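One chain comes next, on its own, written as structure tokens: the form predicted on its own.
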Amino acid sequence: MHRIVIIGGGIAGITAGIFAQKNGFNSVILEKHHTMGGECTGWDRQGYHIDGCIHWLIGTREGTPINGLWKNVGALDGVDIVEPESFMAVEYEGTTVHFYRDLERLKSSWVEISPEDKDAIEEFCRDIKTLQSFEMPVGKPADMMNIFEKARLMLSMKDAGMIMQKYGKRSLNEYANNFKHPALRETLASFSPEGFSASSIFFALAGFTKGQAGIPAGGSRAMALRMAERYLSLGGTIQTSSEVVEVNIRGKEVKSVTCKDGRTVEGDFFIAACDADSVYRGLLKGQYPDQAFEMRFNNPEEYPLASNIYIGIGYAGTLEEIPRTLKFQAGSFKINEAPIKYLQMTHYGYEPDFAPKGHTAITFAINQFQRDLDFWEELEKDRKAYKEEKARIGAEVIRAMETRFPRMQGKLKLLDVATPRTYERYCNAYRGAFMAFWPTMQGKELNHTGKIKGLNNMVLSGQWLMPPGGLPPALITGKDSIMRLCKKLKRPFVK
């Protein structure tokens, strides 16, 4: 029986593994942390749980193809899904802008607004109601398919290619200014960073108006962790901290791989199933380059990569009337001397047991880029000082909750500050990216099929190889890895 040796027990390693024991293989993970998930986590501070990962989840829509792959590995199999009736709620100078799921309730939420954009409100409700045919494929990998398949995928993504051909090319403020209320137009811009394409809020909003974009009840860890209990039910072996450390090989072929504690792991397939750069440049010093990924690491102003600032609070109160995530103006507050306009506050009011009884926990996630990023790489060297900032970020974020919910006084408590140095830390995130490349209009799509030059047994795997990078991609391409190794030893897939 051939043995796979998983690098990393995120949700790519996971779900590598489950479909590895499908297939026969003898399988192991190795993962860093003490805890399965990766980047798809929470934690636990002062009687509070903070989800660290899911906002909304592509694939909650029952009888679509990425649905049955989330339930076939545990994900969602008779998990409840939260849907929000609002996707966000974005208040600018007393007028509140809401993406409500029912589209009809969007367009006639934004008509009241301003009726003098009623045109354009109505061509963005049809383009959003147009790309709700796109389906994520999650079948073979494009590099398998045959002619024929490869036409009927073409077919199936011409709503998608109509979408990308009309708004992949234009800024998110670009296409914000066709809108004329001052309040449309700055909701629409602050979706994503300035420079970030204006295709990005039509696939987020088509998924979450037809359904397909809910919230796992439990949140983040709890979804991780099950899909790590499918994996064990199928036989295979989980070794949590076990940081994975060097890669031995002979030839062209890995043998083994050593871990922090020196224990060696030999195996016949190596998947790393982790952080791209890690990979390449860490665990292959650089002996095994790919000119795709060099070329957007050494390119951060075409392919950018986001991290955030993670917080948590306590609130002692309940936030039923309050959407469950509120976008809303930020005062007088810098961060690396860079005004910070708005706030997302996301609640978690609907999961009882992650605060206590009659208390609400709530998080807010600061967008990071590569100045930022530079930022927190040099402070974090004077351990004081990097504390400090966390702590008067902290602060900065309770006081703009005071000014804006004046109830909240007295009764906010700081739970936690994360930073890209965090994800970094415990993840080996790439300069604490929680997404692959961003997607900017000079940039190009990458699609990776995993393979490493110069060696025929170690694959990478995980989000990087896929646009826009997140939880779906690294699922797909986890089950593509196994797929693709199916295909090179001549044996049927069994999903």
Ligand SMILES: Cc1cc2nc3c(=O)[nH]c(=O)nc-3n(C[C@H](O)[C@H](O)[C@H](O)COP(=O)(O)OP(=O)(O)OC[C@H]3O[C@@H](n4cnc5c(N)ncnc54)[C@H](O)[C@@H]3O)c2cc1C
Second form
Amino acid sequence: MHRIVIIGGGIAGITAGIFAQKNGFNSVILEKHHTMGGECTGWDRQGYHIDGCIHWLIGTREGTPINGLWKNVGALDGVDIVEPESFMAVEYEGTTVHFYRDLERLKSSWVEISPEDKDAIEEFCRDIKTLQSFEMPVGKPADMMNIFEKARLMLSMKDAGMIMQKYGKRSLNEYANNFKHPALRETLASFSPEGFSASSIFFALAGFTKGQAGIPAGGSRAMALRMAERYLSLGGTIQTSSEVVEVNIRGKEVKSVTCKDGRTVEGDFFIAACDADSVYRGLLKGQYPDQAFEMRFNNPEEYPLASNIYIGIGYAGTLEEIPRTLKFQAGSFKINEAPIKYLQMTHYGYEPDFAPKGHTAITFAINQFQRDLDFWEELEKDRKAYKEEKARIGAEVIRAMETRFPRMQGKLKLLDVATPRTYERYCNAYRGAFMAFWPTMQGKELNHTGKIKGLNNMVLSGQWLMPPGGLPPALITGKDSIMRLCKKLKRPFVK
Ligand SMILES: Cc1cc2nc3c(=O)[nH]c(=O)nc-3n(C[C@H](O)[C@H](O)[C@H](O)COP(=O)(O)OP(=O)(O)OC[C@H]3O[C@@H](n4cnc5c(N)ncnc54)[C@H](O)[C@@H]3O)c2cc1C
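Same protein, different form: I have the form predicted on its own, so give me the form predicted together with the ligand.
Next comes the full complex, and the chain you just saw is listed first.
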């Protein structure tokens, strides 16, 4: 029986493991951390649970191909899906703009805010509606399709193609200027960072408004652990606290990998289901470079990466009347000299196990980009200054919350502040990136097979193969790695 060694126990690695077992391989997952899930995780602090990932999961709509795939790997079996009526609310100078799940409601609420933007709002909603026909293809990777399958795929993507043509090369900022009302303009412009393609908002809202982007009850860690259970139930082996530090190569074949504690694990095939940079430049020491990735890593303007400052807060009270995700104006505080205009808070009032009774867990995500990542890298060298900066940011967020919600005064507790360095430390994530290259107007699409030129039996898998990344690309690429291997070995693929 062929043995597959999978490096990384995130969503891609676990998915690859599940399909490896289903297809008669003997597999082992080596995971650096003491728990499974990679960036799809959560952690406990002072009686609260901080969910560290899912704000929305593409694939929660029953009967769709991607929903079937999530169920196949045990992620959604028997799990309730939380579908907030408002995906996000944005406050701007006294006006609250909602991204309602019900598209008609979204439209009428926006027209109520700004009747003079009626035409622009109608076009916005019409294009979202058109894009609702788009379903993420999960069957076969394009490189395994025959000409008829490719034609069918192209046809199924025609609405997505139309939206990309219309908005792909426009920035969200520029698109927002179609709207006259400052609150609508600001809501749209602040959806993604400056310079990012306007198409992203249409894909997000098309998914949300057709019920394809809900939240699995129990959160991110629970979902990842369900998948790990499914893998174990199929006979797979998990070795946590097993960071791979060396790949042992003879000729064009990888023979084994060595873990940090000196253990060597042999295999016939190797799937690196982890960060692309840590594979190409780290484990493979730059000896098997990949042009597509090199070009992107060396051009962060066109291929930006985003990380987060992720803040967990416990509130001694309940928040049912506040939308699950709310963006509000932050007042005046700065991080790395850059003013933070908005704070985006997500609360978990619907999760009874995330906080003590009568309390609520809250998270804040503050995106960090290139210049911030340099700042954190430098700051972390002085551990005291790094800790102080984290504490300062936490205190600023609490201050902003107390200003916005005076009733919260004295009832907020800082639980945790994670920085881009935290993601690097725990997940080996290049520059703390939580997704792959973000869509900009200049950036070219990447659809990588994971093949590592010069090596016959090792491939890359995971979100980096399908920018902008996220959980569905991790799931799909994990499965695709095994599909390609089955093809190589001339075996039918078992779903
Ligand atoms: C705050 C936050 C919010 C997010 N929100 C969403 C969301 O709402 N929806 C969505 O779709 N996505 C979201 N994401 C993104 C999503 O979490 C990632 O896209 C996805 O988890 C990536 O999965 P992966 O398996 O490709 O990689 P990872 O999760 O990075 O998994 C790689 C694994 O490999 C391990 N590893 C690395 N190097 C080694 C080594 N040398 N040896 C052994 N193990 C190693 C790591 O520890 C890790 O467990 C969010 C991420 C964050 C951080």
